[in-house]
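Take a look at this one chain, the form predicted on its own, written out in structure tokens.
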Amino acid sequence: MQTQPTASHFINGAYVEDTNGTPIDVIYPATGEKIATVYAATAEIIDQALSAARAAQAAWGAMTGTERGRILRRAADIMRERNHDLSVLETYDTGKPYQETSVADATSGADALEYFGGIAAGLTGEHIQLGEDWVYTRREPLGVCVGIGAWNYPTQIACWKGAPALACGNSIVFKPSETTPLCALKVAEILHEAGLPAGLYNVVQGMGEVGAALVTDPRVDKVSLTGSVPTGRKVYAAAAEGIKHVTMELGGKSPMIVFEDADIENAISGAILGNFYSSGQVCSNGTRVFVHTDIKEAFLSRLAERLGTAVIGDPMDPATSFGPMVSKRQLDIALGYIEKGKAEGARLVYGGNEIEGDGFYLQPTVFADVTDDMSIAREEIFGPVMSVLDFTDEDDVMARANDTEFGLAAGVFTRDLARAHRVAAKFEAGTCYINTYNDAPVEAPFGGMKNSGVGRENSKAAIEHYSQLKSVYVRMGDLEAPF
């Protein structure tokens, strides 16, 4: 497959190159080899993208929701038809196994385009009768949106931000992570092929300074970021300066509570999905696994057995179920936390080593006897490192589960339905799971509480973050005034 894109940027319906920008090497995580080069956006490229977005938006916003939705649904169909090629590109971009990308990435991007394409026609206001007077509301676009993506789900995030923005009549300039710059270009290409007018979905490459230039530009009305809490603070502050609308989907150190009556196989499946899918590089991962002491050793023993069946290797091989980390830098961060875990007294029960050879491979790693004050239990690692903590009492484990600056996700495994709903209600997290983990259908709101973010992605809730309400008061009779 050709991994070098046609050009670095997609602006106003066409590929655009400007080699004056800083070169960004695209590294294939499975081999460490360079597979492409793109160039960071120059000031001229940024201006071109924002000017195109601003110029195209008004006509798009004036179209009916039905017309806009038709284009998004067509793009979803094209994306599904090309799922194989898009999945291969996602694997080149991220290193995630094809076994995973073929069912979780372009497919979920297509789901977002289809969902928001389907509800675009229903974005109506309301009529409020006040005696013989009345008020009506109009739901209107915000204008130009900026999306800033993370490197772990480049295709999905490009669609999660683009689909609701476009459905509501906005234009968007999307900046992918510099680590994974390839996939968003294909999303733009497909939208344009589906009939999206030029200038409405633009992609520009670059590092933090490009993101900062986009966020602070006065032509921008809305910023949506998926990223880390430190980056979120900077972007939120910069957007606040211009009173821009903001959605922040940030990191987490999410709890997963496994009670003594849980189905142990299902609980272990949840722990695997919440710690080792995407080699642990998922923001909502349940990396603090609280296991009741009655079943702890059985849980650890069976977990080790199942981890032993992971197929680690070439991510393009459909049999591979566990691939490399996204970059050498991310691998080194995870290895640093493994050393901290050992130094602070946690018991290493599985993995813990870098895998020799090409690429950025790390064994799935499990620590037991972890305490709440250890670094591996407090800080987001973003790698395949699970911390297993003991508990016996429900009230105690709830207090410990919520004792974190984060609040993105949380999960509980139990056969007691009353307890399951009680625990879910007590979680201080925006996205919670009962007897499952990390499901993220487009129909459901996704987002966090506390330092894990503001606003919601997906579902009808996203419409509130990509549109604004106008109230119009209509007086039917004469108007009195004091003089």
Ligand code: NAD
Contents of the next structure:
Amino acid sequence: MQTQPTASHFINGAYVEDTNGTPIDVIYPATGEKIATVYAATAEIIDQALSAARAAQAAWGAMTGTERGRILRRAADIMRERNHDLSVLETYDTGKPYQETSVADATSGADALEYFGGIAAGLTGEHIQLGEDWVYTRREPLGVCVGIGAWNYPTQIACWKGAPALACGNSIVFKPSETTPLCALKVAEILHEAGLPAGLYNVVQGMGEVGAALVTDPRVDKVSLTGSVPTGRKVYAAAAEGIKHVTMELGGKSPMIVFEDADIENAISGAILGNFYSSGQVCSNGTRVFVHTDIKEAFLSRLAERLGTAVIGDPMDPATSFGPMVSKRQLDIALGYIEKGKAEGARLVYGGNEIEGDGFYLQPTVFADVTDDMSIAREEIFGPVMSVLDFTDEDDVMARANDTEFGLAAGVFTRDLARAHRVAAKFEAGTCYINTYNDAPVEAPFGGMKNSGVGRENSKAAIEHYSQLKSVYVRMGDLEAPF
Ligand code: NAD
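What would the structure be for the form predicted in complex with this ligand, given that what you showed me was the form predicted on its own?
Every chain and every other molecule in the complex is listed next, the one we just looked at coming first.
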């Protein structure tokens, strides 16, 4: 594959190899074939990356925001020019169809670089007048950031963390998921090609231990994790030990409520986007679909009809709209939940089977008559398994929608304007959708409430999580003291 990175790590502006680390095979999910091997970072590689990040940060933080922003925006342009190659690599890394990767991954990464590149010049403190005296605030970088990624959006996650970190004058060491290690290396390569000084964006590979070593290192000032709630607990606790800043983008089991007056075609589109895009491997998915009993059967039969038109197959074929799951492990987790769904009494109305072959393909799967206590309604599956639950009353469905440890996203489909906003206000979730689902533009804050996370990515809100304020008190006259 022509577009592959040339070594495991990217440190201090260059590819670095160290075959002493544990080998990690990179598997193409559509065929099960090994397409690359990277090596987990040894203690020496971790040290090199953190030292480079520490050494480079001060000069970068001292540059003007305009200068920093220009480099990020140039990187965004290069990403867009290479969208095809980057999308092919993303498809190899994740198995997601090219139909998706060509519009949702490098493009989303480029949006983040462009957005934060654009606002870097406008980052300011404020002036606070206190009579004759005054205070001014300086918005300063945090220092060295560590980013740790999940495997579902490797390019996007590398950019969503890197772009605001760099815009604010920080350096970053990014550890991709061991399942999808390739794309972040290309992000590092492009940033440096765009003029980023060496040492500011480093990539090291490895499993959880490498992430843990980064989080606990005293040279690190901030940790941003995208991952599951159990990993979030560990990383948050380790960061707390060093009183480090954190952003936690964790899991979800988000509700989507379809009222009886909803436009059914739109609601089904939302349910498809919120359950089957990326083969269901999206953190904000609306996997608990509450459908009013008046329209339940119409909803289910039309949903089945539309699922029948999914084009399942070779992810590189631009016609393919549904690809494999990322790994055998993830496929087995989803299959396990399908068995639990059946055993706990849910009605399987679509799919439910692995698709025979070498790749990790699972049919889009829908359960109806799901009740709130079932495992498939309570636990994050992270696969193409939709649960449809019945409801009749708004207050009742709101209470049930919010009865979860998670709070990442939520959606409502209705034509009643007042109800839509009333429901959105009551959702205990960081990102809510009215008559749409899973949009994630860089201009809007993204993140979770409750166990789904801490902090926000994207938008101006991310600036608060990658910079800190210093207050400077200025006295104009003499200073009085008690003695
Ligand atoms: P995971 O929690 O298994 O791993 C996430 C990352 O953490 C990986 O890079 C892993 O190597 C690393 N890690 C594991 N243990 C660690 C430790 N002790 N210290 C430091 N790092 C450690 O998650 P995953 O299976 O890669 O991804 C799926 C999960 O991510 C799902 O729960 C999904 O909802 C969540 N996710 C959330 C968002 C979001 O923005 N909220 C986006 C995508 C995925």
